[in-house]
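Form predicted on its own, single chain, as structure tokens, below.
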Amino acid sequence: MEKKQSLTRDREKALKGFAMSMDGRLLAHLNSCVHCGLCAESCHYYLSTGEEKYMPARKVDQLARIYRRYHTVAGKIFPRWIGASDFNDQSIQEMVDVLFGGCTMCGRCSLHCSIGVDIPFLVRTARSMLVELGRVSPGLQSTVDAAVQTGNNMAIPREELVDTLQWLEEDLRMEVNDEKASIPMDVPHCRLLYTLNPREPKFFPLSISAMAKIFYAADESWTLSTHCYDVTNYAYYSGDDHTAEELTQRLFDEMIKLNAQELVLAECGHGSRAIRWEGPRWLKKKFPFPVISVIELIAGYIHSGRIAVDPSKNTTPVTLHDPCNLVRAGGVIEEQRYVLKKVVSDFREMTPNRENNYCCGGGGGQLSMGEYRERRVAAGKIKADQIKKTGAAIVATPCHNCIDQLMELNKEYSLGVEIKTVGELVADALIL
């Protein structure tokens, strides 16, 4: 009896939160879908399965039916006549399965929507309701919890991070033959505060080495924080605005504490979107410092001649995967192309590319939700086929979530390619 009452209270809280978020933007997008079906052909989940429940318009309907049931007169009196539905166990389970397990919020559907419905926004709104019910995927929630409790989503102890950075610094000094080369930690008053994806110190330390080498070549004034450095914000994916705000505030406070001039976001699609574009909304204030992607920074280095590169050092054919949140939602599109064309001698575009590029399947928090792995990898076949058609031997992508997914697709579909960050290719091409 007590459990049933608790569930009822949670549902009421979720519905109340939904009502409080109901502004003009939400109402416009909830009521605009004309069910033309154009969005279906844009979704890698629908294309890979053919199941109607994965059509983006059907995902919109899951939230729209609840809206009609509780916020329209007809829905309250004759719910079945207008396709309204109760916010009950069945509808909640359907939302969890499709909106968490069958959507990366990549935004390709909105790009092809005849009306311009912001489908990822509606999906995230529905996920926010599920947060109130405690129905976030356990893997995704544990990733968020780790960031809150330890300061990074991989729960890396500070001592472990410092040890990693110290031996990477030793390697850097040997590589550039300069004892003064460094990976600065917690240094105040630098021009740049550089962030990391925790997967870098944990699994991909060469990504850190590459950026340290680029900063060395540019003679940059920069530092890493060993207390708050995580560029990711998985609360953006879970729909938990309160926690997303807390994580953003921590990075904001670290910038102020170290008195850095500019915040540089590591190669991470959703991190770039969460901090740069969603962050001011969560904090309800503008950042008093510039926030840019490291890809934009590197492009500026090359364009200004601050670093010299030689494309003949990278002769293997390279293609580019566009991270959805960096490209479709962030507007960083041509910079990575400019950089790659300067540092590799054989660059090949996927088709389609740029804003039209297919999601790899690693976004939306999918990599942390193990229960949907089989579905995620199957939906990634479209991306695997894109890669094959280029004939490239290296896939570059400025996002570690994408790298993890692409590595799985590489194995699953026997692509025989190497996956690299853009920074790694730049470091390989440097003329010191």
Contents of the next structure:
Amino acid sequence: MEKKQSLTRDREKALKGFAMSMDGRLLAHLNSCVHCGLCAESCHYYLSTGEEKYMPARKVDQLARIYRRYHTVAGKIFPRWIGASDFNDQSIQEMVDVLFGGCTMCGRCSLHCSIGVDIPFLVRTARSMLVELGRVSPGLQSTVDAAVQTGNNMAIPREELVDTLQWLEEDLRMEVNDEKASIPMDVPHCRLLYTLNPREPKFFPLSISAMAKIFYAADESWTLSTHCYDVTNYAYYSGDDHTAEELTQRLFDEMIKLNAQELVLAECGHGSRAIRWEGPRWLKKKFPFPVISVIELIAGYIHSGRIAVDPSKNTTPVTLHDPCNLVRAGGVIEEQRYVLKKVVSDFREMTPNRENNYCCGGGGGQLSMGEYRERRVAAGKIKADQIKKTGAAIVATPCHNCIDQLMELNKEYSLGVEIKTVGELVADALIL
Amino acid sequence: MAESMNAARIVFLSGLGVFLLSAVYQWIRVFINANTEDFTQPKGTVLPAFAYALTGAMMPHKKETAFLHLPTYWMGIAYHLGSFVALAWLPVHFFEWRIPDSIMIVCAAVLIPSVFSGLIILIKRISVSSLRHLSSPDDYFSNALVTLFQAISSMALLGIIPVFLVLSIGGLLLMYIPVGKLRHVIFFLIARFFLSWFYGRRGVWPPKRRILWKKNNH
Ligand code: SF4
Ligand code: SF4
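Having seen the form predicted on its own, I'd like the form predicted together with the partner chain now, please.
Now the complete complex, all chains and molecules, led by this one.
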């Protein structure tokens, strides 16, 4: 029996947390990889750099080797034979480097894995262990901390948000020439509570105007909350379940407080996934109200004739980037296509697309981890090439995280395109 | 000869026992900890997704890992088919049932491409740097053991070597399955089921390419 290296207290705690999280799903995925290596070309990191450490199978092994060492008989007796390893400085450093710095948790590899190993699930489980060790990338951790301490990940003071919304409301009134047009704030008993990505009030207020215009056209009963509106949940990315739960609970409580009927998630891939698909697990309860993506809402408006649109108002060629968390891990796949085909006259698909689409490189919390910027931009080359091939002049994407990354790729790879939300294109096509 | 056969039967039974005990233990572990309570509002259903996971999603034109590596994909299919055929012969050898020669020859013929596939996969693992770096001794050993088992099975079917050798190697193989990566035999369907749960519930699998309109969306 090869003796295990002694563990510090925090490492023991991390391993204990890992053992506690070992449900049937985790067991199955930890024991299934056959090291065929065929998943390599599914990962944009590997494709763009050719570095073996980025192969999805290597990422699986970062966690599986620890599992084998501490949870299998063979791993305890002859670890080298089956590629098991101690939870030591070296393995932890490699985990940080590759699982935080070399994976966007996009899940493209899992979709194509020979077996069906849920690789981002394993990556997130490993990140949770690193949370226990305080090894979350500082940039990502500060984004999480800002959300916890200030109520939004960009630490925007409430007064600043209210100011922004007020001038946007004035602009909207002028644009639609109607004094009654509004951006409602903290109004109880509305049909919809609409969330925001804090990047919107901070950097892209026009996407809020666009949505306000759509709600106006649909004559919707809606409100924003100025207290709790942040659709993002970076604790999902950091692997910190406890904080992820707290952030979800706040939004849940706001829904109850404002007594809205439906929670509408703004154009944000990971936020939509976190609230809709992970949130109920964190809170251990069903949400007593429907939770939908704003893209599903807009598609419904157009389908039912509640808003009228004219595609000839958007004649520039448009392509669509599918955010991984909204599409591959969220099932909102056809709605954005339906919407875009109704609001633009020249829509072009990227290849591959839908659930097979490549990640832009901005997911997994990468945008807040400055130390890995170079890798992130390099990994985005696959997306840049996809965009170029379409010949489109506008890239639409229903995710503000993706927008940030695409804007950087636009500069870095001289794409010469405009990046827009789906809502902005819909607003431009509205017939009022 | 009878003594060798009896010894081989003991090895086989021991291997089968170890394999079954381990598989049942792992399945119970997964089942007890299945944690299937799902509070999400579904956008799709799990069972059609599972059916798709085992059919459409495995097709070479759908699976990138297949269509980018077609020769490996087909070798993998041949290799797995060969393993199932060779394993299916173990009880026949054990009980010394009489089977028509024609069937034995067909099975031996199935095993030949399978053995070659196993050898090529092994050579690939040794020669391709990315695979070498991914591999532990178990990866080579598992590959070699299965290939050896198939080769010996085909030779026994053609009457070139005695049957007790197949039973013995088969027993050792069964015994080894729970140790290394061959344990994917135990977990494959379960992993695929959990992935189907994920994609099915979210409406990703099976791909629909249309919108299921809900009244409350508008
Ligand atoms: S989840 Fe995405 S980034 Fe991570 S290994 Fe898989 S394909 Fe690569
Ligand atoms: S395709 Fe799946 S089974 Fe094969 S190496 Fe990659 S993760 Fe492992």
